[in-house]
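Form predicted alone, single chain, as structure tokens, below.
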Amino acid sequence: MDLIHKLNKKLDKMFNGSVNAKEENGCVILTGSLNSWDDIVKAGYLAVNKKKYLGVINDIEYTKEPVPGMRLPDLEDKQYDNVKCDVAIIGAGIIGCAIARELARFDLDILLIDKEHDVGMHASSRNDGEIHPGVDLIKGQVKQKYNARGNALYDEISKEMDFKFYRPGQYLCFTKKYMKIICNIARLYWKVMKVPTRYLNKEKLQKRIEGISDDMECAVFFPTAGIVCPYEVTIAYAENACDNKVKLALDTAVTDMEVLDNRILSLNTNRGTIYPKLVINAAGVYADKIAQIANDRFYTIHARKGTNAIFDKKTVKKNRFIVSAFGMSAVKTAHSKGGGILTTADDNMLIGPDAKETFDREDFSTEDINIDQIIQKHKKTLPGLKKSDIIAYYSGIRAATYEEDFVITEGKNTKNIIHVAGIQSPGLTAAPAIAKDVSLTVKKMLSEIMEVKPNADFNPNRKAIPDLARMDEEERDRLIKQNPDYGVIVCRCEEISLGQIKQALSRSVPCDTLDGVKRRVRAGMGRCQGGFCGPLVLKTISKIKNIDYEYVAKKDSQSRILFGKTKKHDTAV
């Protein structure tokens, strides 16, 4: 009996004959009709075999409501009609930033696209920052190789970009004492995967970690685990590209390709149609849609939603780290890290994230039954956490694969597409290692049909916007002797000045909305989440830019903060 045959024998036993499997160009294809997504879901690791097939195609119909389609922007002009490129790349997270950086070290005509009006606006904007050491990770997995990768880059690259990066390591911790036994053969495994480990007894641990819970026996530490800023990851490599003659197309929507022979001739887009020689598509969770309109399709993206909840500031205890519990959890997947607590890059607590399917791929919805199940959980772990002292919450949508892995390849049908797909955790860690190797995938591909020189004109290094909160007052009064706006605090909460915020408006991405501002230098994001400053930092686009207040968006031109007309300029900063 063939592996279809049986596969299909077991899907006609799960749903009663609702879904069919077939084999077709080295993919099962899943088809049928269901009303329930988490058995769509099953029914696609059900058909994963990785040593048979190249992945899983699934099709299967969703009955008991309509499926959102990608979201679009509003812009529709002819910007980048006829525009021709040497690489575009579909998307402008963390992945296609990085590889754009990376690909700036060649002479080449780059072009970064993305749908959104900003950088790094899903997944890359929506984890907890944690830069990996390999806990869970498996030996051959993609992942697992650049995450190994990626985690030792960070060191470097944190110093070229300047951006914050700290190593607290993290701590896995245990509530029996009979799990000693289980940590030191965890620790055999750990060892033959190269991640170096400490074992903790309780005493150390509870001098370690202030406040966590008597329960807690021991624990496995992770010297390697790190700490950053994700957006702030992402922003620094878009600037650094941006520095380095890469082009940026947002508010760009990739609708459709034109293929022949095997050969993607030219990209539709809502602002026009653009011409590549090669194709990286880094398009998150739209990757395989993509690749279905490249006809390179090999993969099925399955949307995993998780919700993270953010303390203030006062939570934060004296030393930073990162903490999870073995077996502890609320709601947990077969897929689900479980989530964790952790100290951010700009020292507040954060708690999560969950995990739960879903079939809208932008569902960035927070409800309080998520919020309850994450603060329970980690409540036995650290006791003293109360819900009144969140000040914000978000979701973020994990863009998984059901052979749940990375897919970093040349197109299998179509010639001139690269995949960089179902980059889930640890893809912020995996970063900088995917970023290097597709480059010079990039450079051997583009080889056969041209000549690819260095850029000799690069440089790696990026400055940051500065930090006063985090300068001494000797520092402070140099900078703000040197610009007067630097002194003029908009935001209390985060100690934000004017002069960072007109910063902040006029680097190499183009910012020129709250929440740009709010990602490149923390205005909004204290305990008021910008109550008092959001307003101010309104008036200063407005007049910065030239932008009249009614059209100042807090994302995006679908999301308007007044409506109304009003007076130009007349009280802005």
Ligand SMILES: Cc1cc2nc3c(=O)[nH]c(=O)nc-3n(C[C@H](O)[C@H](O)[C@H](O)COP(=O)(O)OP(=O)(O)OC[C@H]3O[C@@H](n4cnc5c(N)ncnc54)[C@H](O)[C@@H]3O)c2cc1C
Contents of the next structure:
Amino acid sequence: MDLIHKLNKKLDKMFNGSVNAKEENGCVILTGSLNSWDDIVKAGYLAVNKKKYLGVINDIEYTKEPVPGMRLPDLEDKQYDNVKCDVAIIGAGIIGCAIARELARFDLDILLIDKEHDVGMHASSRNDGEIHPGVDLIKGQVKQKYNARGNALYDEISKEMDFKFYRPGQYLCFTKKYMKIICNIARLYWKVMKVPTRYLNKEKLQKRIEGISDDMECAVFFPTAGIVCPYEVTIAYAENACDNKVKLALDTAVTDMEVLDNRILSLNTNRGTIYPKLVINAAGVYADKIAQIANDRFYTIHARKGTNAIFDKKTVKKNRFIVSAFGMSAVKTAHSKGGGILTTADDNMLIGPDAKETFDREDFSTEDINIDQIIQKHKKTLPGLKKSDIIAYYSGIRAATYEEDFVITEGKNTKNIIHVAGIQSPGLTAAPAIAKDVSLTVKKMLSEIMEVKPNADFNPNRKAIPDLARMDEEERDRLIKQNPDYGVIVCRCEEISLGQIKQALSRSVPCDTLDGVKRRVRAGMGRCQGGFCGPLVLKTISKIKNIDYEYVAKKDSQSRILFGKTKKHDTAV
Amino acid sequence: MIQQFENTYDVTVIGGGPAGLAAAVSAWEVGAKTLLVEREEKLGGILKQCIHDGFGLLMFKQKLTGPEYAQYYIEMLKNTDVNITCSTFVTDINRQDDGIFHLILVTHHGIKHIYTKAIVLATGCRERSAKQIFIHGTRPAGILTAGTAQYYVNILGQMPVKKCVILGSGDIGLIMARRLTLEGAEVEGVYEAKKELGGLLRNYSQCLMDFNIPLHTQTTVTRVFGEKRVSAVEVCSVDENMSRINGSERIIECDSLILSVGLIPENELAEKMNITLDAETKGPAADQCYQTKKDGIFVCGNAFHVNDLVDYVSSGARIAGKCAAKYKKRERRLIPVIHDEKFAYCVPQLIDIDSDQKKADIYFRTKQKEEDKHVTVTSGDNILIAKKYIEMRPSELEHIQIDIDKIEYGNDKIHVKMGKVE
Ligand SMILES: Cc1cc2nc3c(=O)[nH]c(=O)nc-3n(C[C@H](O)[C@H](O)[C@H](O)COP(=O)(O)OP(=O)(O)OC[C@H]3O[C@@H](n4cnc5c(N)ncnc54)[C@H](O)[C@@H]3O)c2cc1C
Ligand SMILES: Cc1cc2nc3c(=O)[nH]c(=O)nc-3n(C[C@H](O)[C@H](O)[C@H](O)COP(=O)(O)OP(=O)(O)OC[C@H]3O[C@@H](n4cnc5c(N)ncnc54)[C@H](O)[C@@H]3O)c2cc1C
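Previous: the form predicted alone; requested now: the form predicted together with this ligand:
Full assembly next; the chain just shown is listed first.
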């Protein structure tokens, strides 16, 4: 019996003939219709056979509710019409930005495109910020390889691009004494995988992690686990890319392509038609849609949502850590990483994420039940966690393929595209290594049609906006004397000065929104969540960018804060 | 009023709102060398944006606007030689071995150090945010606190809403319902999860009733819609335990959600000094002199507990300022003030029986609306005072004065009780 026949039998049994599978161009294609999204996802997994097929194309229609399409910018202009470039990167998440920066080492015209008003607005700013040691990765996976290399690169790139990076290590805790045996067997495996580990008994564990549950009997410690602020890294990469002459096209959505003789000729966007020699598909949750319009689809992205919660700074323990418990997934999903508790790079506690399949690829909404679940779950590790100490929460979407691995490859059909797709966790960790490899592939591919020279002016270093509250006093005093705006505190919760906000508004990656400022200098990320500083930041944006108050937005032109002047705007003070 | 500062003081007041202003004036009156530190450019605290009238009814027997009320104290300050430094942020406080406090200030001239014998914390409060009450759904523009809305309208002269729903019936929310209506916006309604109004009755009648704005009690906002800007909210009835009543959901189209869901004393500095916060007031516990459990650190105004009338803030702060000026380290014999569970809280939480502050104003709030009740303050079998109340509401702070000399020695508690009037 051939494979497709077998698969169809299984599908028939499960879905009463509503789903059909066939093979085409080396892929499994699923068609039909179902009214349960979970079933559609289940069918997708059923069709996976990595050895025989390039991938699963899941075209089963979801009939229960309309599936929202890609959210588009409301801008329509000709800003990038007829722009020719050597490389167009679609998607300015951590992957697109890191590739742009590595490519800037060559003397190329690079255009980095994103449909959002700022870089890193999707998964890259909605994750945990953990630089994974590779606890649950398997030999042979693409993600395993890049995770290991990416993790190792963080020391160097954090120095070059001046972003916060810590290696507090990760504790994987076990609740039963007999699990010590499992621990030790697993440690042998990790040893083979070159993931360093250490065994900790209960006493040591309790010393290392203040407030850990008494139920935790022992732990494996992974010293290479690290922590970054994910949007800080993404913005750093983007800034360094732009400092090195990469051009950035924001509010620009790629909606179609002209493909002729297996080559992409042009990209259609709301801001004109762009003519690249080579396209990099780093479009996150929409990577398969980009593949489709490029005539090169051989995988499907299904969106998996995860929710995280952030706690007030006062709950932070003396030392940083990342901790999780073995086998305690609140939501039983085969592909949930289980989540954990960690101290963020900005010294808050973070818990999460859970994992939930969703048909809406940009569903960043949150639900109380998810918060309750993650807190219940992580309380088993740290019983002191309290819901009332939560100051913020958010959801992110993982762009998973059914094969559950990264897709990093040249086009199968179409010649001038490189896919960097299916970059779910640990994509943040892997990004620096992926970017290095992809930039070399680009060089190789472009060398066939042009000469690719190194960029003699490339500067790998970027300076961060000074973080005055963390500086020693002398340094802070010196900076304030140079620039008195550094001595004017605007965000009281995070102690952010006017000078830092002005800096955020005048860097190589443009920023003119409240959320943009918040992600660059943390004004509005503290306990009051911008209640006090929001209006002051708005005033500063208006002044520096010379725009009226009513045009200042939260995240883009469709999310303005104000509606114009009051009737009598001769106000009190 | 001197717009500069030296580096040693008897009293340093942190915060230049009504509490800080009154504390600084009274500390100076008793002869203390006093510094007032304010992080904003101008003095006045939250009053700067409260351009409605109704301030000062108790203090001055007249209806002043917030800025007018603040100005009254600023004028008083002008006739003192209290040193003032605005646009100055206190980032850290340490106590040295000799008991003197060392403060680190950030100013636009650089970092400054000052040394002071006593500190008055008058740092005010902040509003609870949407995240703290777990508003869920999408994350668009158009969700803001009432105080932020007030700033946009009154200070920037800008409209943050066209059609809004207000969640929470706190005073700022009620005042903003009126203000926004006057400015031509539509306030669809005010929604309150509890059975009772959160703000003052007078604000309910003057701000909602007079403008036909409906108040929906036992109803809350359960979800926000709209990806870029709010497009609608879902409201839902809740029962006594705040659980939603299924089937009562209603979608209201609007462009904004304004929150007036509570104020929290701002006490970062107190926490840095390891002062534990009272679970009921969310501020530090203090005695009748407004001295916290840490010697030499005083607290007043909304940093102590959230007041509903600025008049109470000023009168308490005057005592705090005076006591801080007279502060000398000594053993304090502190007696706790405890209360029946019918009260949400009582302050002060402690009585220092050796203090020469011989009268103590006990301020309290009830948990629920109470009618025809006696409030009695006792020390052992001794009734210090008893007072009859026709009505008490959670939103209205009440107070009652006790005589410290009447407290019997050896009794380890002062008890505030509530009973039925027979
Ligand atoms: C909850 C959660 C927790 C996670 N935790 C970790 C972790 O701790 N460690 C770790 O290593 N990884 C983690 N990850 C994974 C990590 O966040 C992702 O792997 C990484 O951010 C992916 O980056 P990206 O650039 O591929 O995608 P994205 O950041 O999603 O970027 C894709 C970009 O493409 C743009 N785009 C899409 N379509 C178009 C189009 N047609 N035209 C123009 N632009 C387009 C989008 O606007 C978006 O900006 C987590 C993920 C989630 C969801
Ligand atoms: C919107 C609103 C409407 C009201 N309406 C009425 C009314 O109609 N009638 C009435 O009688 N009362 C009313 N009140 C109550 C009254 O105005 C307040 O209780 C009073 O303003 C509280 O005074 P405060 O000094 O404690 O706090 P605030 O006025 O908040 O002042 C605190 C000051 O401390 C400063 N500060 C804080 N931390 C630091 C630091 N680390 N370093 C330096 N400076 C710092 C702040 O910048 C601020 O200026 C209203 C209150 C509000 C918020």
